[in-house]
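Here you get one chain, nothing else, as structure tokens; it is the form predicted on its own.
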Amino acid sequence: MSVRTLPLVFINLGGEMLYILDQRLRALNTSEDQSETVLNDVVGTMFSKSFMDELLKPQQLYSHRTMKTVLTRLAHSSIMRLNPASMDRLYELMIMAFKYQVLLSPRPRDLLLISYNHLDAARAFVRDTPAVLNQVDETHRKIIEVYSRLSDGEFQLLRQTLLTFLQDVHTRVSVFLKNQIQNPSGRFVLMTSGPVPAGVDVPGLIRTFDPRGREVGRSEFPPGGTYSGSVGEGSFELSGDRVLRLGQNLYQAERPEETQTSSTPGTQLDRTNPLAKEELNLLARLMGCMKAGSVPAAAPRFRISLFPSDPEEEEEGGAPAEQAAIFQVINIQAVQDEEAASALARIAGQFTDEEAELENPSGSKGDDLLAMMDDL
């Protein structure tokens, strides 16, 4: 498995978290100044240097469990608050439409176009904001100059470790169900026609040459479907046009209530990992670059439920008095899912469980890290 590939998920999963935020913040009628206070919150710490430095380092790309986990902190390093199904379905929607620009990736290295379409997006968020649109740029020049010197090969690989990384997930999304890019079944429609990648052939024609190197014959084959030539290269560097268009915002033009998801049998994001006790370092280290503290507590907060719900989540009535103090509460209807009320909590149990099978009783050091995890 590549150990550069964590960096690039992080990122796009990311950088669709911001899309998703910014489409439902909108159909909300969130204020503006509160959206873009918990757009820039986001992109703050996504970016940070501790975090961004920690995350650039050589490692194994780990589960979904851990991935989430990060990704919720993320989420709520703002004011905003979202309920344990928002962000259920908020990582449902990040999974599949990263899922579908990697199938879709011409070639390995446009991994990267895909990349900089999300961190464009990042700086047109916080362009307003100079100092944390420093950070995006401080975090593209890293990219640049840790990606721009993998071989071919090298992608190669690590598309192949993001194609494990997401091939067991199959939910249904609303958007991609409608255009007709995704079937009941979950799983992607792949276009065998359109531009080729950049230096690549049109196919269809097979020459022949002689031990000399002259072409002697051509002959033509039926290719399967209807392709063109290449539309160019895009940009690599910290600004251009990227050609590419996946990675761009997919929700822009939705309407609110398309923007769903529905889970098909045998989809499992939370699979068993023996590398328990690596990925808990993980997120322990990462978790420990995002300072809550960089939200003022004076700061007003308020909760938010991204999606439409069953109707049976109504009846659950609203939030303690206690927390109704605290937030601004806006009631839109969620989706139940009993089994993540209790995320972090279950998270944690089963990182312990895990941990008593691959080490002794002695051993103390997965419980100091839980201990740093619940003092976040």
The other form holds:
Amino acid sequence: MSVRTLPLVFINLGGEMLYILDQRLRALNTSEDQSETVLNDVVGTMFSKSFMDELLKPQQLYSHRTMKTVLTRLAHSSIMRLNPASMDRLYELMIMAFKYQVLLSPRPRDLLLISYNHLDAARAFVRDTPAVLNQVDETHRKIIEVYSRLSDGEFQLLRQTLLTFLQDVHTRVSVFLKNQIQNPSGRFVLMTSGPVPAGVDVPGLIRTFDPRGREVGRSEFPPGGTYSGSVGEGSFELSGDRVLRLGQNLYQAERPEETQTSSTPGTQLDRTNPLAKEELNLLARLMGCMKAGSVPAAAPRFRISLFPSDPEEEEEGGAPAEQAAIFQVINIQAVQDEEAASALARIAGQFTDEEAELENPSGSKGDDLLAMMDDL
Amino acid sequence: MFHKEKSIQLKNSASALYNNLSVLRIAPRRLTYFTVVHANVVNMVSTSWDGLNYSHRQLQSKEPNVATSTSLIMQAAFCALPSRDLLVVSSQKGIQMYESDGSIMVYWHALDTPEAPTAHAVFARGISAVSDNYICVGVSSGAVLVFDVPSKGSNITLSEVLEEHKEAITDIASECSGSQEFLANLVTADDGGNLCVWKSGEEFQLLNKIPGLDMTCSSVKLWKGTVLAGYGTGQIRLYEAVTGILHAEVNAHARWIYSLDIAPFSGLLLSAAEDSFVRVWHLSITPETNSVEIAHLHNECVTDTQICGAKFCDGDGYAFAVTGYDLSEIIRYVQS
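Now that you have shown the form predicted on its own, what about the form predicted together with its partner chain?
After this comes the whole thing, all chains and molecules, with the earlier chain placed first.
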């Protein structure tokens, strides 16, 4: 299907990651300095030229496993370390928020406005770091350049590709349930009222014409919903009023339980299909773009358990095995392409090193923070 | 006017694709087949008319003899020809044709996929049978492939490639009134809302081009010489096929239309959109007096669902079926 999905996937999923990280770091009373560093590092890596250039190449959208692997690496590009349970939960939240935005996007083209809301927020997080701010602006310019050329039909194809990727995921998210945008079944609420999208007429009118094009008849029918006229189109420029609120930060409130999730049975974001060769190549290229060297190895890293452990989840026997599986699978795959295989082996090696680090947190600073986490 | 009946459960959920439901009625065996696309799989359900027996089958999109990753399917549609019924499946890799029960694949046509990915997606979408022996399938380049189908066997050949559209084909429809009196018997639609009207034959003849207004026509039907087109703006337009005269314009839906269907014997029209509504309309078309009328009859709302397929289950429009994105059932409605 569409070969233009990846940049929007990462901007929006990454954007949601920033909102969640920001909210969780505040909820855990992390110092301002550390929070700022974490967010700057993640934004810097996400919007690095090489990474974005790789994403902007026309290519297919691959599996959740690939996306999750790259996003995990993204989250770890900073001094923060997330345990596997946190990463799983973070990914679920990101996916559900993105699904909500894609589904409710009034017009397919509004996916861009949603992405721009995320870009605007990323800018705000790094406003005190000119170098990173510049990267975000550069990325925004490239996105405008590439996507302004797409027709509405191509945007709908892009949206349909994303919807297929997001199909069958119905994780319940507490902030969505609370704001009544999600039902207890896990499905999102679709209103049959409110303003129609820009360029669409309020339903209810039938007009008939004569062969010369003059209107000769007009009648109305009950549309079943209560619609009002469009509120106008948001700005597609580098800055401006986006009008659309989708893509803005839903986690502004301080309360920690906003980000609780519970999976509906049968949800499996890590299907165990073998990764296609093309997919492995993409993974290797993307990982290669995110240099491990940006943060000095000796820098004190602090470990976070982003989400309070849910006793319900502890009982589900499947969870730990899945978390281990994501790393094991990368090792096991039979790959014909030697380059991809060695790149992946290197990447997998990095993860196992980091796993080992988690067992032995270094430095007193790390210990203090850990103690703090345990108290929560 | 219509009430909801027992739904048919599917093995997996429907994907968000235009016209994502196809229905084939097999009167001699008192069966109805339904197909719904989920990513790279076609879900087929065969139901007996007494409602007692259901059987399921799944077809995967895979080119034969090539071991690569599976590809996403854009559409699956039944093509009823006088001599035989076929199930045509169009995907990113090509076009497969099966016997109507999905048991045997009788033909495979691979799309030209370039070595390196290009800026534009490559896929096949838009399927229709036309006259006695042709099946037409659209391609993302705008081309329409015309296949010549013999009355039996697998000697299906590519007879012609129609290159009139410049944007990806969205849907194709043939004249469904059953009458031979209409000159035009095929209409093709694209991403820009452009409509081409054709007369089939050994060489297809382009009769008319109706320009779009840069708004996708996602679903199209042709009945009694009138084109019925559903658009991304939620509008339905009725055009006289051969002249392009606009007869009527309906502000039908608040979101993108995904499916239109006609019950040819009664003139009922079904429209379904992302706004959760399925609407039933009545068309009165008298070609002799050039009069075309459309009246609204009924609404059904499928709560919290973006509808992706809606089809009448019979030629009179006595019953219709609906599919929605992420929904694992086919919802059915019957006239009260």
